[in-house]
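Take a look at this single chain, the form predicted on its own, given in structure tokens.
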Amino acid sequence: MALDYLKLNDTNSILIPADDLHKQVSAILQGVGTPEAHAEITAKILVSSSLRGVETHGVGNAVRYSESIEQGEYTVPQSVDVITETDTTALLSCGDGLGFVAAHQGMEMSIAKARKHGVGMATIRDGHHIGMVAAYPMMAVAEDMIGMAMTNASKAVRPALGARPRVGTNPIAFGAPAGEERDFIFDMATSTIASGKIALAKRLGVQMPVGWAVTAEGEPLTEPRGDRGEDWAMNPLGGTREQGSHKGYGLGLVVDILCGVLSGGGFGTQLSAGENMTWTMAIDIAKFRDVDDFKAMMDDMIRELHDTPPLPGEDRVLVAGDPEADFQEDRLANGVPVENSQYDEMRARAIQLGVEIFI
């Protein structure tokens, strides 16, 4: 969950209706030259982001998408190309275009496989950012199936014991669907924190709280930094080695292998930034028991976890997924807040397009 001074609020966001959000995203992202379906694939992930109170992942990342494809970085119009393919596996090529794109078909195809085999799976390189993580599990979960998902980046993190950047943030992402109950649905950074959430507190003038980085002297570092460098570095999942920093920096390298050296396209020491390689996952629940007994007894365990007595100055206890559920059932119904200086930059962005403006 994000930190009470990270939220978004009244004075430093406007609301504006899902539906709104994702005609502009949309439209932005046409007016560069992106082909309509695939424009629709990454508005939808993007706002289902903001949904979620995934804010660093969100439709504020429209703009700066644009202009990468104006730039060049990306390749747009794209061709998302099978390399090599078997019944339950598959590796892709994203064309060095948007990262939603290739990441959807791989899981669309994961989904396909694992209907047919009881699972599949794909791993993608030539690709860039897929935004949440967990947009990609959750295609599975409804579809009655366990999802995962994972994508690394370039260098960010130290090594546990490492004193310079090495590996990515490296998020992992894991859907499983329930009954009566909320699906589970868990997404990670292997860093103590994902690096969106360095970004926000740059923009919201804060500082970081101990424990997210450290310079390359190892003190911890509350500056939020705009760069990335030999200078300093985020911290693995865990911190220190009293701590556990070994099972966050492990969790890093385990993303790296299955994205970035299964597919070919590079870990995080060869990645440049904005580079990411994928890999997704879908399992049919059905081929190894009834779907409606698994989710019976999903219910029974996340109603277990509820159940707990929280500790004191604690309301309740959560579950993965539960916060993003609370945001999405309150933005839905009262509007999604997008940042001010985000809200202005859609705004003008759709301006010098041309496009029309919906928020």
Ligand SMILES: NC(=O)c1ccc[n+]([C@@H]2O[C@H](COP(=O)([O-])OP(=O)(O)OC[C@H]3O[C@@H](n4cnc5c(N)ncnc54)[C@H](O)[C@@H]3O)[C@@H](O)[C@H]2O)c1
Given for the second form:
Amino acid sequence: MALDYLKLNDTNSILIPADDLHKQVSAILQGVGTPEAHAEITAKILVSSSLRGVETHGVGNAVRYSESIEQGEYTVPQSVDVITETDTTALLSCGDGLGFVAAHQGMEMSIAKARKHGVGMATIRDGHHIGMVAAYPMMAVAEDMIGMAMTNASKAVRPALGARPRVGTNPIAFGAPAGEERDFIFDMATSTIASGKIALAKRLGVQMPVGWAVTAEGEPLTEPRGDRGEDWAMNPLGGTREQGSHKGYGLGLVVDILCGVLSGGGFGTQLSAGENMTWTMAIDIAKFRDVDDFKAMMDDMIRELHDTPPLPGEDRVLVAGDPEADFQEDRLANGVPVENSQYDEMRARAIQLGVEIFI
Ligand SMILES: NC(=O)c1ccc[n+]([C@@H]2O[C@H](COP(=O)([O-])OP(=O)(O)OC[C@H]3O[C@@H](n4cnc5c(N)ncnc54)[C@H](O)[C@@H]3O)[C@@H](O)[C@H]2O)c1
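What would the structure be for the form predicted in complex with the named molecule, given that what you showed me was the form predicted on its own?
Let's see the whole complex now, leading with the same chain.
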């Protein structure tokens, strides 16, 4: 998270070791009937997100998922079914359960297909939230592959030139391995920011900058909203006509097409809040060229970029994945900040469910 004023600090959060957070998230999910293997996959991705500074998609969400399970919005135990499959493609159903589990399986299948045939992809319907999308391309990168994943969401973003929300925040994540440098891990909402940052701004009591959202009249909205409605909308990436809002809008629809239309699971206005369809892809670099040569060229590219003189007032030029890798180094050593209110919620939920307390 590159926004200083949304940073967690000693006052608004408490530091917890990542291992304890993992155990607590897994225990809460198992406490509402999630099978251990599925709870472990979900906990791993949520903790990775918190470690990487993407707290909007981190451990604080475990309570919400456990409530969705309890209320029957999510089905657990879920069955991730393969509906159609070829050597290189798969259409999966998430079984209306935890999105993390199906997205993880989709990327595992994509990697296995890529290992044999050079490329593999899966599109997944009947799904829910998959969290920080980078988690899935990172699985491919760990196997010396290029990975890509996207997920669509219910309407929150206005089309370019439009005055009502019609598209989800529809993130795209792409990863490629480097050699001595850090891997390239690019993960972005196709809106100006992820909606989680609006929720975080609201919880931290800070205003939104001009450019994140507008009213139905097109006026900038700076008071963070906790609701979704027709009277305001998030801006597509680019924000204005002059700054290229049609590009963010177009990318958002690419996500809707690969995740929602190709799977049959539905696009923005067809989804209810919490429904998300997903697409994963892996490309086996070794089928194209020597992997070490690929990584050496990645290193050259990254070093060239890092060596670019920064603008006045800026410290250094970054490459995607740098901010999150910096957070992870610090948080593995010093603990993961958890917002005070989310810490209280997690403990209260664990006590309510009668599961072991680890935090
Ligand atoms: N599951 C969902 O429904 C959903 C929906 C929307 C967003 N999300 C998630 O929200 C998270 C945050 O999204 P976001 O769009 O707010 O991300 P962001 O703006 O914080 O970062 C986007 C990308 O830019 C890179 N970056 C940041 N500063 C940089 C710099 N100066 N130079 C080069 N690269 C830089 C980051 O490494 C990251 O890859 C993502 O993990 C995304 O997957 C999930």
